[in-house]
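Below sits a lone chain in structure tokens, taken as the form predicted on its own.
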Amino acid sequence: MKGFAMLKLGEVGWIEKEKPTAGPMDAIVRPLALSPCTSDVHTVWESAASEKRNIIMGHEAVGEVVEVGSLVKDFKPGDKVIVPAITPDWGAVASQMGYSQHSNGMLGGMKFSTSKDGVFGEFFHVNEADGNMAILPDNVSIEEAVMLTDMVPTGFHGADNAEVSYGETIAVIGIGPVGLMAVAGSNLRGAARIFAVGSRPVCVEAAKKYGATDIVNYKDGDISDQIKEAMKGRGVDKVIIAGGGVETFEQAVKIIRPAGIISNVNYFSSGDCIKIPRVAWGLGMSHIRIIGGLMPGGRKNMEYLSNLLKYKKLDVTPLLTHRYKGFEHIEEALLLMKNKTRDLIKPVVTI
């Protein structure tokens, strides 16, 4: 089969590989809609974790089942399915402890284009199919559904880990597609005032649609100064970090109130250490909680999130700024994510 791959650090291209095979609990899926991610860009051009060679890229896909293993109960060839970016091993001890994202090791649930080929191939493999796929609802398009595989659950996980609640004031740093979904998730959880930190007009307008009440442009000065001024010197209840570099943590600590929560869902692809300012952190005694988390994967999450689209509680179409038709456009869509034009939020390739 043909696949679009990371050939080595800084180089991508098309390669030929053997079609994957399904174990007894697995499935083979043909992609119908794909989307490149900023983390793909980090992996190829920044060597975010470790250099990969000749590995098919991609982890955001909606597809059609073409083959299932002998022990798969709930899916059959021809089913249209949503496949999350994170596909844990559900029998692992970490999964039983409630941390399925880290099944069999740190970030072990993140398999696509790390421990195995990703979804940018003519076929891709899904482990533990009954636990890691969800049926695509009839009234949800494949373009919308592909946003459920990573962008929506990652942004919502930021709001979940921040324990956003009714009437709270939230700051979301970074309003790319993940940050926008953090805004939407915070709004759904009842946040009253939401600061959205970003500069691109297309993202700012989307943030307002999703519930942002205040826009903070980092190009206008230090974001902690801007937010503190708007808050009359008080800190916000929760901060969700969805963009920026390691220096973003320093800003987050400066704008959070004592005993607040900083929730990170940003993929830090460079930098050796994260700085926490000593005084702003209350000399280490502020009761500020800091949590970082990889989005949860699995079938249940995909089914519940797809219900939000099915019953019109969430509209992801503002994320879909660029649409391509045809497998051959994957490279173009990936380079668009790399270059981040001013009118971009998220590209989708339908096949």
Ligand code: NAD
Contents of the next structure:
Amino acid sequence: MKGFAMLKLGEVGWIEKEKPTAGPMDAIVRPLALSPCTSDVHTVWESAASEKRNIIMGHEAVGEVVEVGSLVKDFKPGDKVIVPAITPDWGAVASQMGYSQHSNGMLGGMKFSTSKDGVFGEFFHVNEADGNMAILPDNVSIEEAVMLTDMVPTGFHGADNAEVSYGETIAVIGIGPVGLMAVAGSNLRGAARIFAVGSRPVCVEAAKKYGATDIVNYKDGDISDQIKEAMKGRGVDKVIIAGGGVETFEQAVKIIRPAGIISNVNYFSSGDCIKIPRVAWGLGMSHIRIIGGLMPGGRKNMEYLSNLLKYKKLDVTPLLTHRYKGFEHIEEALLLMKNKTRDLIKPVVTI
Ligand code: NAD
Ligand code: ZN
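In place of the form predicted on its own, the structure of the form predicted together with the named molecule is requested.
All chains and molecules follow, beginning with the one already shown.
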């Protein structure tokens, strides 16, 4: 079969691979809608530490089941399914501890295009199909559903880890698709005031739709100065980092209140260390909590998030700025994600 692959660091292209086969608990799926991720860009063009060779890329897919293993109970060929980017091993000790993202070691739940081929192939493999796929609801389109595989759960994970609660003031640094979903997730959890830190008009407009009350342009000067001024010197309750480089972390420490939470979902693809400014950190005694997390995958998460689309509590269509038809457009969509045109939030390719 054909697949679009990372050939080596900094190089992508089409390759031929054997069609995957299903073990007893697995499924083979044919993609119907795909989207490239900023993480694919980090992995191919930035992260020398995680170089992969000749591995099919991609981890955001909605598809049709073509084959299931003998022990799969709830899915059959022909079913349309949402497949999360993270497909854990549900029997692992880490999963039993509530951190299925790290089943099989740090970030081990992230299998697509790390420990096996990803979803940008004519077919792809899903481990533990009953635990890692969800049926596509009738009234949800494949383009919308593909946003549930990574963008929605990652942004919401940022808001969940920040323990956003009603009446709070939140700052979201970076408002690409993940940050926008962090704004939407914070809004759904009851945040009152939401600072969205970004610059591109298309993202700023979407942030307002998702509940941002204040826009801060990081190109207009230090965001900690801008937010502190707007807050009359007080810190915000929570900060969610969803874009930028390691410098955003320092800014987060400067704008958080004592005992606030900094929740990172950004993939820091360069820089050896992340700095914590000593004074802003209360000389080490601020009770500020720091958490960074990989999105949770699995079936339950996909089913519950798709309910938000099914019952119209969340609209992901503002994210879908670029639509392509045909598998061959994957390359164009990925390069668009790399080059980030001013009108881009997220591309989707339907097949
Ligand atoms: P994106 O690149 O589309 O959005 C990030 C935005 O931040 C961009 O618009 C960029 O211009 C902006 N930005 C750059 N510097 C900034 C700064 N200093 N302050 C504020 N904004 C700044 O990326 P995305 O698709 O929204 O993903 C966001 C991050 O989340 C990426 O690093 C991605 O790899 C990562 N990610 C993590 C997970 C996870 O499970 N934790 C899952 C998916 C993606
Ligand atoms: Zn991703």
